[in-house]
Amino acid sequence: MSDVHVPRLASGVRLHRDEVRARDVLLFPEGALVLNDTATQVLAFCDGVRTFDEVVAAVSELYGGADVRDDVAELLAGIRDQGLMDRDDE
């Protein structure tokens, strides 16, 4: 993924809190896929305005400046591989 790709969900997939059972999903036409606290962050960044290294940022900030670009990058690698983010801007 290129520091300039712009990441955001695919057409169909938003992010939804199921406050019933107290957990962050993304919703996509055929499902849902449960998240955990640190992917619900990052996709939240995932907005169709901020770049790739935006997010990496954001979501660096919130760990206390960690390195987080592999991780943040093999996250968004996984959730495209899916078919659930964009893939025009690679």
Contents of the next structure:
Amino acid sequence: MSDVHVPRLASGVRLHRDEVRARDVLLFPEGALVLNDTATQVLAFCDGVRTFDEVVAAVSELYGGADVRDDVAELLAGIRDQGLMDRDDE
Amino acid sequence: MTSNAPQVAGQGVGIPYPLLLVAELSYVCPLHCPYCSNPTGILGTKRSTELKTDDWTRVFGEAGKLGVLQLALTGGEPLLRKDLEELCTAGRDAGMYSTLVTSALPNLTERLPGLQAAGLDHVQISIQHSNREESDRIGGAVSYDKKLEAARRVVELGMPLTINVVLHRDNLDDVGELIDLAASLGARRLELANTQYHGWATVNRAALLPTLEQVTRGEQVVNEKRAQYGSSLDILWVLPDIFEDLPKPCMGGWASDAIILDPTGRALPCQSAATIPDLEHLSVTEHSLFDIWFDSETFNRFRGTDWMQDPCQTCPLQRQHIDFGGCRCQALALTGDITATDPVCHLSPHHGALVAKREELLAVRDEDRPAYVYRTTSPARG
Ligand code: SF4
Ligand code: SF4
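Other form of same protein, the form predicted together with its partner chain, not the form predicted alone:
Complete assembly follows, chain above in first position.
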């Protein structure tokens, strides 16, 4: 099964390193979403160029080749549900 | 990933770092909304007293280091600052997500590409009514067409757009049309905020106060429209607390996440706090934002619960950490005591007086309602 859509942050959404609180956040109109380390790693690969399959491969490599496909899909879907991500195929 | 409301202990014990900086760049405004929450004391203010570009730039840097994530560039009308582009860049350099809160006048459409290039993230445009003549009448200036033009440009440029409408007697029946208008403009968020009676809104209370039926119907329409538009339009609806019997946590609690800077650089935990007489107004021209936030008496004054009196001190509902005893300015205005329980609370001994005042205002017949006193900084307009 291949999935070649390109996941990317919605316009007006930015990844930000919150130094004071030592964590990463997504910033968007009037809000901030606190990210855990995995979420930050995954989003770092969502550069608007890599396809979903490529993001999964890159994350998998960080975890010694583990099968992370479902975890990545779930994580990105969660962020999409909050209106913070787009797919290029819709 | 966790919640939406990050709270981390800061310097002083239990004091969180701030999340929001509201920069009121200028009190001057091309509009004259009678519900404006700016203090009536702005009458006669001179632009020469506004902070200089360098001051704002330095303060934005301090705010970023203090953990502020959101920057609101507001006023009056922030577009009146010729250095707005520079200030957007300073906000971006400090790591903050910036929102321009604007009437769209005099020239938002023309300046948008430059503002976006300079680092502006998000635009919030006010609209007064879905009908052009009404919108222009309420705002006290011909502005409707320019607002719509600017809103469309924001969306064309791919920036997130919020429309905000302050609701009152003359536009509450228009809520459905306002929601459709915001959706048709491509807004992602719509803030429908019922007038809170501070600043100029207090002067105009008898003209602005809606009926309870209007508010109830408005809420119904909002719920229907939410179902219609789903997640494509995020509709916020804020009830006027004059119709409630439990207070709101003013600003999420005194000095818990926001710093407001007026155009001259005076720092307060809340815009209305300027009405509290013995509160020292520290200026960012003399103090660091860090010291103001953690160490000033002004910001520490109503933090925690030690300052509370009864009924808050021994609240039977255990709401001390939910509403923090309500609005300090409202408590002062209606009871004469700054540490009193907000009279919106049904447990306050002054709640009855608030209800009586509300009933008195509601009894005013439409034909007897006073005309608007338009908000202005110019004594000549009067
Ligand atoms: S509420 Fe109206 S008058 Fe007040 S600052 Fe906003 S646009 Fe200007
Ligand atoms: S008594 Fe004070 S703390 Fe309790 S609900 Fe009323 S305002 Fe809130």
